[in-house]
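As structure tokens, one chain now follows by itself in the form predicted alone.
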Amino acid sequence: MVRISGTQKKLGVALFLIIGVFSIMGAVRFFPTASNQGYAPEQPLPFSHKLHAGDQKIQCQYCHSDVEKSRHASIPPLNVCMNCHSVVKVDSPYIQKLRKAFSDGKPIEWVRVHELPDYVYFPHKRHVAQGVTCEACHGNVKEMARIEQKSALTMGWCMECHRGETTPPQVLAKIYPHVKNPRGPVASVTCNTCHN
């Protein structure tokens, strides 16, 4: 019979634990279910980004107005959609529906595209105030005919851009404005930051 000494079985424990630790991380990174990259749900009435923001050029901040001084972005409530419409398209049958729900007083039951856990804190209003356009976590949205999540929106995804990794130059260049070619950490990345 072999003997396994207090040192060895130690470092059989480590050993195990170091291993569990990469297969986890592996299967996170290869298999990232917290992301919805790629949704692009049917929605109640088709709304295209594409004619709005892109051919339109209706800003982004018209529509979602609380996203410079919120934590969420926020669907527009219906008067912003009437804004326009109580005057644009008036005989379209989907504006019809919109006008219907306007005077009802019911909302629209939009399908929710990008959607973080409920232990994640992002404040959309610090993004903006660095200079973080909506395209760099929403896609070019202005050519989207149906909103879809470009992005993965995972921890490692965001974590990537904390540390400098995929920030956007734009903000690069305003946290290291005397640097050519600026590379390094732009935001914290201890957990406190995004969950508390």
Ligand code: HEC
Contents of the next structure:
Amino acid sequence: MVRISGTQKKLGVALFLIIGVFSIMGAVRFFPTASNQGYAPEQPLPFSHKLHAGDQKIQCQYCHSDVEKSRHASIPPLNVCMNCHSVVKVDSPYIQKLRKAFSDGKPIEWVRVHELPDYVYFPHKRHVAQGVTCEACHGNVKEMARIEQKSALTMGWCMECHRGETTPPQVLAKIYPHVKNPRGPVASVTCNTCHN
Ligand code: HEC
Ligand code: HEC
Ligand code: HEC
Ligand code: HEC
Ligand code: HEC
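Next, give the form predicted in complex with this ligand, keeping in mind that what was shown is the form predicted alone.
Now the full complex is given, and it begins with the chain already shown.
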């Protein structure tokens, strides 16, 4: 019988783990279904961006007030809704639910739609400051009755824009004001820009 020593066992386990990790990474890379593109979960209240941002023309920043100031865009607290819904449409059962949550001091548990893994750093502020519009990454939100993830949000998706390949023309023009047909790059693609 062949005897397996402790060291051989450890080596075996290490090799198994390394192969395992690389196959998972490979699977993530080659199956685009790992991306949540198209994800549009039902929300606890039928809040419509089409109605509020589209028909009513309420500015995105009125509700997502941190988007120019911080890494996160922020979801509005209920007092922002109550600016209108203390008087608007108060007979609606949805608005009654909203008002009850507000007076009980309980938040509405919105289902998160866009979510990068924890090991990725994404600052909203830097993008908005360079004129990248919400639509460039989130699609035509003003037409969405229910919010949907329009972009892949994969590493390749970030890289293509940073390299200048998919960058909106107005962003290229802003970053290269004196160049005739600017091509980029518009932002860094070194690993520690987004992973640190
Ligand atoms: C009246 C307030 C209001 C306005 C105006 C508004 N939003 Fe929102 N937004 C919300 C609320 C509440 C949610 C969470 C509920 C939901 O996902 O539908 C949300 C969710 C989102 C999400 C998804 C968040 C996630 O979980 O990933 C995006 C993206 C977004 N809004 C973008 C926009 C853009 C772009 C505009 C302007 C065109 C805009 N919003 C205007 C209130 C608002
Ligand atoms: C600037 C004013 C304003 C703000 C702020 C606002 N809404 Fe509204 N909301 C409206 C108007 C106007 C309507 C359409 C009323 C109608 O159909 O006559 C509406 C309709 C709705 C409806 C549909 C009600 C129904 O039964 O048809 C929901 C749900 C709703 N809002 C949720 C919210 C939530 C949640 C927030 C906060 C994130 C919010 N609203 C913030 C103005 C506002
Ligand atoms: C360069 C692409 C890009 C642009 C431009 C952009 N977003 Fe986002 N947005 C994202 C990504 C990526 C996430 C997921 C972030 C995460 O999980 O950390 C996100 C998440 C969100 C969320 C969920 C809450 C949060 O902060 O994670 C909201 C709300 C939102 N964006 C609104 C907006 C609004 C409003 C604008 C325009 C003023 C905007 N975004 C511009 C890519 C973008
Ligand atoms: C549509 C184009 C576009 C997309 C998509 C995009 N970016 Fe950017 N990114 C930019 C621009 C433009 C800048 C601003 C560079 C500057 O400030 O001069 C930037 C800057 C950054 C910065 C700051 C860079 C620095 O030097 O400090 C980080 C971090 C970043 N992006 C991460 C991401 C991540 C993560 C994603 C994908 C989830 C992403 N970006 C998707 C255009 C984009
Ligand atoms: C512009 C932003 C950005 C830069 C620069 C970047 N990454 Fe990423 N990376 C991401 C995002 C976003 C994800 C998550 C993508 C997903 O879930 O599909 C990711 C995921 C990963 C993963 C997880 C496995 C995978 O393939 O999904 C690894 C490993 C990784 N990055 C390594 C690197 C290395 C090495 C570099 C430098 C050559 C780098 N990244 C540069 C944005 C970036």
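Positions refer to the first chain, counted from 1. Computed from a predicted structure; not experimentally measured. For clarity, a rigid core is taken as the largest C-alpha set superposing within 1.5 Å between two forms.
Next item on the list: Determine, after fitting the two forms on their core, whether Ser188 shows a C-alpha shift of 2 Å or more between the two forms.
Entry: It does not, since the Ser188 C-alpha is displaced less than 2 Å between the two forms after the core fit.
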